[in-house]
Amino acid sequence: MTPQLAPAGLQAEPKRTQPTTNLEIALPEPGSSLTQDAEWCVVRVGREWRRIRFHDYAQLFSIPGLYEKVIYDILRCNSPEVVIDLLAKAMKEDGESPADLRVLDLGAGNGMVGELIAKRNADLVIGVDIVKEAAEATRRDRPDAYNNYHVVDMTNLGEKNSAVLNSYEFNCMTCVAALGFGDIPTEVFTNAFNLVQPDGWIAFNVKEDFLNRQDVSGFSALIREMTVDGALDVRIRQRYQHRLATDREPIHYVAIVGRKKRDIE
C-alpha cells in the first residue's frame, strides 16, 4: 500500500477534466518590461476580466487550462521535456532505465512534470508541493500523474510527515521551473535533496541569473558549494531558452542532472 501523508495528501477517485483552451486572455503591452516575478496577464472569467500574476499560484491554477495556455502555448515554455529528456540520456549512458526511478517530484504545481515522468514508465512519482491548489489542479486535469501528491512545508515536515517521505525510498528527485523568486528558498531543495538515496538522480533547472556571483536569492552559493564538496556529481549542464517573457524577450535557464553521492550539509 502506498504510504499515505495526512491530512493533506492528494487522494480522491480520478475525475478528468480537460484544460480549457478557449480562454481569453490578454498580456501587457510589448513594450511593457518586467521582472519575471511581476509578470501578469489579464483572463476574463464569467463576465468580469481578472488579472494574474503568473507567480500566484493559487489563482493561476484555479482557472482550468490558464497555466498551460498563458505559460507553454503563448509564452513556448519547455522545460519540462529539456529536462526529463535531459535525465533520461544521462540515464542512458549510464546503462540505466527510467522504469526503475523512485521520483520526489519537488514542487510539482500541476502536475505537467509528473506527467512525463510518468509516461516513462517510472516505478513510482510522489509530488510535493506547498500550494493546495496546485494538488487540486492535478487532480482536475492530471489524476494519473503522481502515485500519491502531498501539500506539506518541507521547512517544518515533523517526525510523522518525514517518516512518510523517508518510507518511499526515493533515487531521484526533479525540480522544474520552480526554484528562486522565494516560492522554493535553498532551505526546502536541501531537505528535499536529502531525502534521496545516495548515488540517487538529481534533475533540476534554475535561472542563469541565479548562478552569477551577484545571486541573492542563495542557489547561486548553494550549487558551487554542492558541486565543488562533492555532494552532486554533474554528469549534464545545459543553457537553454526556458520560455519568452511578456514582452517577448528570451529567459535563459541552466537544466542540472547528476547523482548525489552524499547529503547537504
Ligand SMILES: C[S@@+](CC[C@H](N)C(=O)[O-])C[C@H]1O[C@@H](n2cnc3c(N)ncnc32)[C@H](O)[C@@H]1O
Second form
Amino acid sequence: MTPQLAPAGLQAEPKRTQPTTNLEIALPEPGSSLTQDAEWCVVRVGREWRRIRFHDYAQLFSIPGLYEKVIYDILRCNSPEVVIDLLAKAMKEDGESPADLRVLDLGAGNGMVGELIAKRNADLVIGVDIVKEAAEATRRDRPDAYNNYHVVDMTNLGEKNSAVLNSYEFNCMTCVAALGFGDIPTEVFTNAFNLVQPDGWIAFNVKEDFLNRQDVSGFSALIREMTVDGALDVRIRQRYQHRLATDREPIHYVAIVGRKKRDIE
Ligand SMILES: C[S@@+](CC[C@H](N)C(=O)[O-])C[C@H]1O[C@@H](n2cnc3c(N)ncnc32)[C@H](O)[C@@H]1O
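Just the form predicted alone so far, so send over the form predicted together with the ligand.
Full complex below, order starting with the chain above.
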C-alpha cells in the first residue's frame, strides 16, 4: 500500500450506495474469548463464507454495511455518539458552538464520526485514514460526511501533505475507536494533535486498559504527560461501555474531551 493524499474532495463524486442490511453473518462461539485484536466474523459473499478479522479494515470496509452491522448493530458500539455528544457538551459549557469547528477526524474509517459532526453543521470536516478502502467506503456510504478525505501516513507526511493539512487551520481533532492495537500509534496521535491550533478542541476515546500504568501501547504515558504538563486541559473524562466483545462481554473505554493548550513535544 502506498498511502497518498487524495487529490480532491470526496464530495466531487456524489454516488451513493446504501449499506447492505441483509448480510448473513456468524460470530465466534460465545465461549471463545478472543483478544480485541483477534476478533473476527464470517460473512457470506456470494456462494462462499469469508472470515474477516475486525482489524482487517481493508476487507471489513470493502463489504457494504458489514462494519455497521457487526460492530454497531450486533455488538452495540456507541462510541461515535458518546464522544461527539461529550464534545458538544463541553463546548456548550464554554459557550461555544460546533458550527465553528474545523475538524480533523483521525482514523475516519467509513465516516461514522464525520457524519455526526457534519450533522452539527461544523464549518469544516476533514477525514484522514491510512487505509484507502476506508476512503472508498466513505465515498460509497457517506459521501456528504467530509469536505475532504485524505489517505495518508501521518508518520511520514512530507512537505506537500503537511502544507495541505496545515492550510485547513484545524481547531478540533476527533479520534474514535482508532487508538492502539496496531491501529494509530502515539506518534500519529501526537502529529495530528500538533496540527490543531492552541485552544482547539480534542475529543477521543481509548480502551481503559491503555490508561493503566502497565500499558505497553504508550498511550497511558502520553495521556498522563499531556495532562500533567498542560498540553491538554481535560474538561470531560468518562468511562463507558464502548461495545460488546464477540463473547458478549462488555468492553469499556474512556472518552476524553479537552482543550489543547500547546503542542506535544
Ligand atoms: C475501528 S475504525 C474506526 C473508524 C471510525 N473512527 C469509527 O468510529 O467508526 C479504526 C480506523 O483507524 C484507521 N487507522 C489505523 N491506523 C491508522 C493510522 N496509522 N493512521 C490513520 N488511520 C489509521 C483504520 O484504517 C480504521 O479506519
